[in-house]
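Here you get one chain, nothing else, as structure tokens; it is the form predicted on its own.
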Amino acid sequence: MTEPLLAIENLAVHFGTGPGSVRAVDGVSLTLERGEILAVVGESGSGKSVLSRAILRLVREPPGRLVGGHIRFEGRDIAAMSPSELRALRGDQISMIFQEPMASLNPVFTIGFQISEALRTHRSLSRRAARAEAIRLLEQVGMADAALRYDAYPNQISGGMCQRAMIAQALACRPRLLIADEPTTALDVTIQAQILALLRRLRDETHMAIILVTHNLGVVAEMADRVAVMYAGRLAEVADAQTFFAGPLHPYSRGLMASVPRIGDRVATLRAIPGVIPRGGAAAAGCTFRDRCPQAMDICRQTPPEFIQGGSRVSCWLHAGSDIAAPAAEGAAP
């Protein structure tokens, strides 16, 4: 067997310290191949951004700690990297897409410098051609007159064009790791689909991997080859999409799969799951989904889950000692 591309082994990633310190990322292993798409999916605050960051090592210590685990890319540990190392691999090796773009591009720089930078610091380009290229890049990513956007500031732009510029920097090398937190999010439909569309061509021409963070299934139905759930820090569920989608096994995803609006629907109200994820990330002892499970049972209070492995890998006890045979959802795919 090849090594993955990126493998993720047990994964510890804390804020603050003492009784009060928060679990932001609980114990999660993953592996990634190459050409594949992982989509983390979870609601807000169960630790996906945070996971994201932490794999190329951009979660800001102090407040946060890098407790424990490993983070290997291409067999090489990004958590034992020097600085320099790091330098080399971002932007290059591995780039990201940024959930909040106005916050991520330098207010000071043009956004076609920013991406010129990365083509003459990692392609050795001249001036003249990585200004050409990052043009070509804006015109990519769906931007109109990228000339003339090319030596606007941030500030001179809208939110969307400033996501367009951010997906046309973190493209700009061709990674092999592309991870990109809700990279649509404040596009239009139209664009949506342009970005997501340029997004798989990319894959099936360089064979460039992709974590994708949403927390829109319709966007995970659509690109994801496998799908990792995520809460209070900890993994619920890793499966293959089209399992996924056939019947998710956690409690958790079920509520996840049945809160998505479905056209048909006679009924506007939509459906949530009651309740709140746990301050402080994952608890010390059993299920973090206990207090919102409708099946919670005694020792799902107790003891806490340990994952379980067959065509999907679930981290519940209500599929202790089974092969974990996708069950029928409650409710198809979006």
Contents of the next structure:
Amino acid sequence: MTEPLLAIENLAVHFGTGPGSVRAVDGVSLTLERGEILAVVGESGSGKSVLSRAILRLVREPPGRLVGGHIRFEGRDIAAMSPSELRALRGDQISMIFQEPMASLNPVFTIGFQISEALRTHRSLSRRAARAEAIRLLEQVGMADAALRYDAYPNQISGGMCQRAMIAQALACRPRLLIADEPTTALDVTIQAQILALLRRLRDETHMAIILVTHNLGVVAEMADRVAVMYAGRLAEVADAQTFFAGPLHPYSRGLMASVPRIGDRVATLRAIPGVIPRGGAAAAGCTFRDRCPQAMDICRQTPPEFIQGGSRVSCWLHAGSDIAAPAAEGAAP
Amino acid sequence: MLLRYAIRRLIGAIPTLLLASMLVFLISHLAPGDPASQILGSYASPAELEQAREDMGLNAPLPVQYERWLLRAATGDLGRSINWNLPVSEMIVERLPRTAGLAVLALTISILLGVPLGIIAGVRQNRLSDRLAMLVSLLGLSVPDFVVGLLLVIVFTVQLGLLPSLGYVSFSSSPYQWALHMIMPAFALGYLMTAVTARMTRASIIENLGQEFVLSARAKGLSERRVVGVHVLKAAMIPVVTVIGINLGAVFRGAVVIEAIFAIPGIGGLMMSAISARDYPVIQGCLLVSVTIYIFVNLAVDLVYAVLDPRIRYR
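Would you mind generating the form predicted in complex with its partner chain now that we have the form predicted on its own?
Starting with the chain above, the whole complex follows.
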């Protein structure tokens, strides 16, 4: 087997120092193959955004701090890169798009300028060649009147169009990995579907891998090849999408699934997971989910669960020694 | 697009100018005292006074007087000085370049010092260089300009003997001598503005550094120099331009005192003498010219705005 495109090993990112520090990402290991779409799922504060930013070393230091671990991208460790190596990587081999497309584009420059800038930063292109390529990119992401939109300012186009422009900018240098941090959260539903379809089409055309950070399980079901569930800075479960939706193993994943309202369910209140996510660091001993877990045992308070290898990985004592290869036997409904 | 906006704003400035001229006109006419008796002295006969009033058009109703004054002012005739018996417009034309030179120099100093100081302080927030820059600007805000002027004279003229403390040499006769005479007054005048500009720049840089587009600019692989120097700076300059426009108004106010200290025969000095002599035509003329300049400077600021911020033209 060839080496994966991206291999994150035991990554830890903390905010602040001393006893009050927050372990936003606390020993995460993940791999990503070429052309794969991996969804990172979790509620607010689970550390999924910090993880996605840490891959490109975009977490500001201070207050953030990369405490340990490796981020191997095609064999090179991003965690050990110099600032100039990082700049050469960002926007060229790995690109990123964000939650608020309108705010992610600079309001005082045209979208064409911003796309050309990405091209001219990494490729020695003339102004004219960069313009032509930027217009081609805008067409590729489905922007109507691309040549006209080149000179538009972000405030002159809609949020969905802004996200298309952001994607065009991210694609400019044909990256092998696109990190999308909640790319559709700020958009309305019809636009969401369009943007997701666009991302999937681009993956099929260019064979780039995508890390899709989201809290929306509907988006995950539609897009992901594989799912990683994050909770309080740690991975609760990693499984391929089909297996995951057939029957999530971790009680937290089940809770997430159960809290998605379904048409036809006649319930008076939405099912939510009781309690709130702990502030990082507080639950260092034992399982971070134990206080909210309906199936917590004594051992959950003492020792953090280990990943159990198999078709899926789950960090939960319930599955210690069980047959992970047949997760359907666990029962789909919580 | 920009041209149409400029024309629209220019037309919009006309009512402002009219209102300002009305106020300038009324100031002298509501002030106590009779110009006729001031010119002829207290021994003039009532008939002579009446004749003088008639000659000066002071017996006409106020709106008629305003109309006449405005039409004359529009053609460049601002009347005659009572004190110096010279055409006011000539006096102003002679002095305006001196004040304008001082103002432009002071403003240039404030931009060249204030903007970089603010950028450094904003980027290095709460570190030593930020604290130092903010201390310097706090001094600028709290020490009045005439004190700065006097301190400069004590150091550079009295102690070091490097710079002349008084007088004026025109730029056309000797640019070097002009600069030598202007540098201290311009610095005294520009110091406060430097402080204001630096503080506004710092605040605006810090605010924009926290914006999402900074993160996405970094994610694009741009150098930190380009992120701050291009992306943050252009967005951050919008409020700074406003402050610079307001500063230009403050220059005219400050020039009154600074020109008196450094004996520069400019508009400020003229206004000061005219006020002590109750020379209303001169006061009126000076005010009208300063107000007009101020209105046009603000118009220019708004146009710079439209260039910097694409969101404005569509309002």
